[in-house]
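There is one chain below, alone, in structure tokens, taken in the form predicted on its own.
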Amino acid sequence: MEITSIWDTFLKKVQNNLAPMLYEAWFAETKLITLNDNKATVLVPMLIHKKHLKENYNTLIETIFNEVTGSNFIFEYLTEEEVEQKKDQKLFFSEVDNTEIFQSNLNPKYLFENFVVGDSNKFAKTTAIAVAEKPGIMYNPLFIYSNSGLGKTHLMHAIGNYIIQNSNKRVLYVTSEQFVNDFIELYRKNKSDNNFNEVENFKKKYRDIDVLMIDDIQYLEIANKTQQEFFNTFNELHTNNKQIIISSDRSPDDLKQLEDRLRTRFTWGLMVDIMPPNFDLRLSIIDKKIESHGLSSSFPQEVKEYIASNCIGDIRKLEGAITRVVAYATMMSGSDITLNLATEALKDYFGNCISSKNNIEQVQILVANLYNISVDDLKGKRRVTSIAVPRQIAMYICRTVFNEPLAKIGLLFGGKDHTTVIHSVEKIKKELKKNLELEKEINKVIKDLK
């Protein structure tokens, strides 16, 4: 069993023995980096973790680790700074067999089981599971794109964790920034005549694997020399039926600074986009986050709805809002969580969420979420019913609820003529007289806006 799998299994057992908040605080960000004879070295995020784990959890750690490995180990806890201070890094790691120190860089917290599904991401999850079950066979490469904070990274880690748990395949997750940094370091050493080992190590890291996952590929646009190396890496892996998974904040067609031959290859497999979560999905995500922290009983429904209504573009902000409310209640001498308390705690937090948008932008975002389309669709010219009707609804709300000028509405909907706006408003008015379901949907958007 590789070192990452050992630690993943260990962490799951620890999680079953501790309250969620304690696990998150002391274990979630730890990583096993070496197993040498009878000593296990664990990377911890801060010095306080090192001290606390040694003084309060060492017996639990040794007991559970023995269950997983069948051997007794003495534990050493190091911060990243302490690891870097080792005089000879190669000596530090050389005593461990290469198969033992392979690092997947996967976060064991991100699993398919805790990925909350709704209409906006159902297809992405289903596809990800298919790839995880048959890596290198189903959809290669898999290209996942969406705005930041909508679950791309979670899905990538979930794929990797599933593969490791169910096979002996070697999985590597890196950001494009890490790939660039590794290549730049190699390029610098290339100035000497004796860098054969470094070149071999680079190729071994990125090509002697079964699954390569590159997150945020858009940052490769600014690294022209690195694009050539990634092209070579991609070709070798793909030729050998090794799975490639890529994420980006844009579709391949929109990555204009990448070489055409790279963008073409990204479309060989399957491209999947993740849309922003609608209100119901955001509420489900909040419920899941609260439940995982053991806080379900202390969070009123109106507080959850307040958070879901105000933060729509980034799932990470939902968890941040929950944490902020809990921390604020604690600082207020353990006050009960109420809507007033949450409003006070989050009054400056939603600056980058919907509250910072103008009225028309708010409407566009909420309507796009409700109908599982993009804001660009609303601004575009496509006239298919699935897009044209939401576009008319959005224009209707902008005009009747906010009394926005016809010219402004037309401009922010992709340069439409004011007569188009009038036609849309009148059409929805007529439809509302006979369509109760439409009235409910529009009232839902208006409620979220308020």
Second form
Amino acid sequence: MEITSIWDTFLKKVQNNLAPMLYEAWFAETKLITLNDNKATVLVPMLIHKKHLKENYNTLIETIFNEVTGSNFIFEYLTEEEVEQKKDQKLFFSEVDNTEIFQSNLNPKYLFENFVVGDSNKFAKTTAIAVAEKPGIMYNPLFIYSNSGLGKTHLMHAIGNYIIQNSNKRVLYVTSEQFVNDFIELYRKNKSDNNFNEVENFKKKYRDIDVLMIDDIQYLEIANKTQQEFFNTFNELHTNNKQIIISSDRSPDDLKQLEDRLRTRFTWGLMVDIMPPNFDLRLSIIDKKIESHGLSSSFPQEVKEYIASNCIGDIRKLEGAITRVVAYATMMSGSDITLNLATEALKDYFGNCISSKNNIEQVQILVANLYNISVDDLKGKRRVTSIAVPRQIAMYICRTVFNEPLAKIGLLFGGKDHTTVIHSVEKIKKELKKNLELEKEINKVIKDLK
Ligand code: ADP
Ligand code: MG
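Coords for the form predicted together with adenosine-5'-diphosphate, given the form predicted on its own:
First the chain shown before, then all remaining chains and molecules of the complex.
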């Protein structure tokens, strides 16, 4: 990207963050004149701008500029006069407008430090750290898959941010849609005017790098021509020991529309999946989020537990619930956050949460409701009949109706062994042969689920 367009993008974002009067006063007449290594030089109209921008807007400028460029820069402000002086002293080599800087597309917010771990994502985070420490060497490609909202994108950015902070490797993060768009654009231009430069630019962008991350690869399934190009890109990078990181909502095996040769390649390195967070992890994530907003002291434990027990499966929804509660409290002119307030704020919210959730957790909620016990009872170890039987029924439904893998059922029922699951399923099967009442109950749950 050229520096003029970088600065235009930057200014637009600043404009969205400032009152018009302030924007006009401090930013409208600024111009980025060079970007070298990690230094950005900005031309300002008057001396007063230098001091004011440094003292009052430094954080805003650095944060937004980082969002735009994916890298951290130190800012220097110069007036026209100072630029002339530097030129005279030959201290200043103007590269106005033609400097190409490399854009990683990384979001600096997503770091390993703020990725909370539990049983369901520990392996994914650990391998991500291993790849970040030794890109191109350990696991190539790294293939991360899970349902939506469980942290794939977060982990990818964390890897990228770690790499750019600790080395001078070039990292490129794109969604598969972006890749497809770039390719289609290239193809279109190429057809119309045989533009050799465009091909070179495309190749440079995707091959002249050390780490390529493609998010949500499942969208490549519908783009046949692009699959071929991706295949070439993949091979070129892989042969040169460049790290490739891919995420998807499914395992390579389940990306049925993808060419076989691509699917096979995805399994060459390491595949890791992320499971839905259990109650404890959800609670820790809530703690972390409210801590980062400086709200720890205003969130009572029961409100956290209320959110954690109702918002299952998708961490994005969990964040949404927190934001809603905070917004609601602010709207009620700064009321304290109480369980009542949270229930009110979230009354229409959890419905969507549950319906978009995975089968196992839905079964757990319905069965727990039906038998008047809690989901945590179902996941726990207590063996009293009033809990053990519903637990077996829930496992039975997960297995026979939804065909969920034994290991996954075990994990989501509080980390039980798969043999426990088999045992429960068999027990209910046997019981069903002689107990009509039970059959009715189970059918009711199944009907509610559907
Ligand atoms: P995905 O790409 O799998 O759909 P994201 O990475 O976009 O999911 O995660 C959704 C949201 O949840 C993001 O805001 C992310 O920061 C947050 N999130 C996911 N997992 C964690 C975690 N383990 N700790 C903290 N935040 C998380
Ligand atoms: Mg994502």
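This one's a predicted model, so the numbers in the text were calculated from it and none came from an experiment. Numbering follows the first chain given and starts at 1. Only the largest set of C-alpha atoms that superpose within 1.5 Å between the two forms is called the rigid core.
Engineer: Under a superposition restricted to the rigid core, does A342 display a Cα displacement of 2 angstroms or more between these two forms?
Structural biologist: The answer is no, as the C-alpha of A342 shifts between these two forms by less than 2 Å after core alignment.
Engineer: Given a superposition on the rigid core, I'd like a yes or no on whether E236 shifts its C-alpha by 2 Å or more between these two forms.
Structural biologist: No; that C-alpha moves by less than 2 Å between these two forms.
Engineer: Core-aligned, is the CA shift for I74 between these two forms 2 angstroms or more?
Structural biologist: Yes, the C-alpha position differs by at least 2 Å between these two forms.
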